[in-house]
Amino acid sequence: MGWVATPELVAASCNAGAFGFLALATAGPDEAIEMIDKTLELTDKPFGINFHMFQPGAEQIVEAVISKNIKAVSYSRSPTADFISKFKKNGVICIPTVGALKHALKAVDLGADALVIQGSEGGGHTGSTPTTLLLSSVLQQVEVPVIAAGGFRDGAGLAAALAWGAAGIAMGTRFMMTQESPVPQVTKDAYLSAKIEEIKITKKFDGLPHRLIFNKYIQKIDRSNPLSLLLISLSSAWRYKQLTESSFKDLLKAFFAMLRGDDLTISQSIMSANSPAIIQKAMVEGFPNEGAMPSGQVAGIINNIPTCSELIMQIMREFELSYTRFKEIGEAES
């Protein structure tokens, strides 16, 4: 949700009754702190931040989270035990996102207070296990609350997730497709027109399984050879350096952190530089056919762009109807 979960979208979702996470993985430390302050100005409701513990300026972001009493942090790749310990000592709730059972177990061992498990239906970096199966396998082996992600958009999905044993649901694509989302309308229109079968996974984009809308640009990348991918990645890495105002030392530090923490090859770690700059082309600059559009498969059945308030109210109405039906069925069978 880099460049999407902005202060405005996070505040709107929190004010409507959800718990939003501010996306800081594509921000430098100064910008990240400004975004936290802006969100605090826009809402008095609790919210969290999402970041990479290996990103340039991570130490400053950690200190800002603690000093500004931010409620929770979300992270996924290359978690740092020292940061997690520091968060927990200061009462910050740690809610990492995982896409596999082994990562869930590791996250709990490192101190996670809760988990977001994202099934293969989810957008962006994702695993290979469908949400229902991943949820079931994780619930059998952990004792912390588990939130389900991947394939959710409405109240019926919320009711189903609770019935499966989840503590709630997390949604990215659905909130990206709201009025308060900063994504340009032309890009939102591209999401609205996408079909389920056009939202697929490729490893060519950044070395990891990544679910995106297969527009012409991504189709080209998916067919690319290793040399052309390397050239694209080096170009994107340079652009990422400019975006985050990182030094070469910072980039090298992040590169080796990914190698250690994500079990990536050297080529995969280089390719991971692809992601931010190419996503920005579509999601910020408004050129959906020239960039990348991470997406959950659920975009293929979303057909409107409500406000956050309208979305939450609709979800709760649908949930109540679904819950009533489940209860009536149970009473009839008993």
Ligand SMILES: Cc1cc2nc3c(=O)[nH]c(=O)nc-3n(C[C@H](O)[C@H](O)[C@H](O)COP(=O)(O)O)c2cc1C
Given for the second form:
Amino acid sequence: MGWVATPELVAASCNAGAFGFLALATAGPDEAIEMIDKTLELTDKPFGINFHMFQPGAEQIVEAVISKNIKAVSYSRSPTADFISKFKKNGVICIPTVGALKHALKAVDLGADALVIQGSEGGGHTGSTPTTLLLSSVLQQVEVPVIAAGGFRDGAGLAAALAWGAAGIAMGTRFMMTQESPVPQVTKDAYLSAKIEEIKITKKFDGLPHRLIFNKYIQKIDRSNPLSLLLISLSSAWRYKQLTESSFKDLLKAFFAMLRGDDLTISQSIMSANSPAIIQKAMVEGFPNEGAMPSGQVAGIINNIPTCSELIMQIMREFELSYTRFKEIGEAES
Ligand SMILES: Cc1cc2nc3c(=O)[nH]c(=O)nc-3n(C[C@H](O)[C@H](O)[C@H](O)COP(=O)(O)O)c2cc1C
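Follow the form predicted alone with the form predicted in complex with this ligand, if you could.
Okay, now the whole complex, with that chain kicking things off.
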């Protein structure tokens, strides 16, 4: 989760018993390496990193992951098979996130060790298949462990996912709504007050299906025509360049790679290049009504901001209750 899964949040989640992924896809290479070092200072537990091969300095990040013995990498736009085999040769576990069955099969073909399947309920970029259906269909066709994501927040959900055959659950929105999450309180409050039906998918924001809280700003983007979209994106172009510290050349390189890789139209690609600045307005600067808030629908039924440790303990208590219930049902029937 760009600008959310910081060293502090990742370390707190790992220290509480989860396995956190550091968000490096929105960082330049020097910042990414500093973030890895900071996380290593804050926890002695294993953690992973999330990145993508189109970002400026991706190869330096790959080298740092290997040289610093980082346990796992997560990505949704797959590196080439060569990079994956380099990770694997160096003991780095490859756990891509996929939102569709065909992507799951391709990821396994390319060498994934495990998969996170994210159902359409999930926050940020997301597919169109609900978690339960995606999980079932992927489990039927792959041999690697499958972790379920999209819509989870509690121990009952964990028990249900395990009963379904998943190896575990992954949660984004729930961890974003914790004490250690760096998101400004005013923005966390906006998440707390969002309703399930206000957290919807639009392709207009960055050209890809993106689940966000439909505040006034996103409603405006969702209703806009290509020309007004272009104007919005150009106005934040300069800011994006400054914030990522990437050179203009790098920005162009990423832009054309996106064009080639995802077959986006030009206006969609410009939106895509500018979306980070709009997300930061809400998630970093604390202006929830003027920026974008990627969110899972689950935010609509989350009503507290616990610490990571409180959250994990609560989930395990709830899981025990569900497990006991399963056993009682089994015993009553035998
Ligand atoms: C604010 C936010 C930012 C996200 N950013 C990323 C990202 O940069 N890369 C990524 O692979 N997934 C990203 N995701 C998706 C999460 O990693 C996770 O798969 C998803 O949140 C799971 O669904 P849930 O929100 O229902 O828990 C993001 C999700 C949120 C809520």
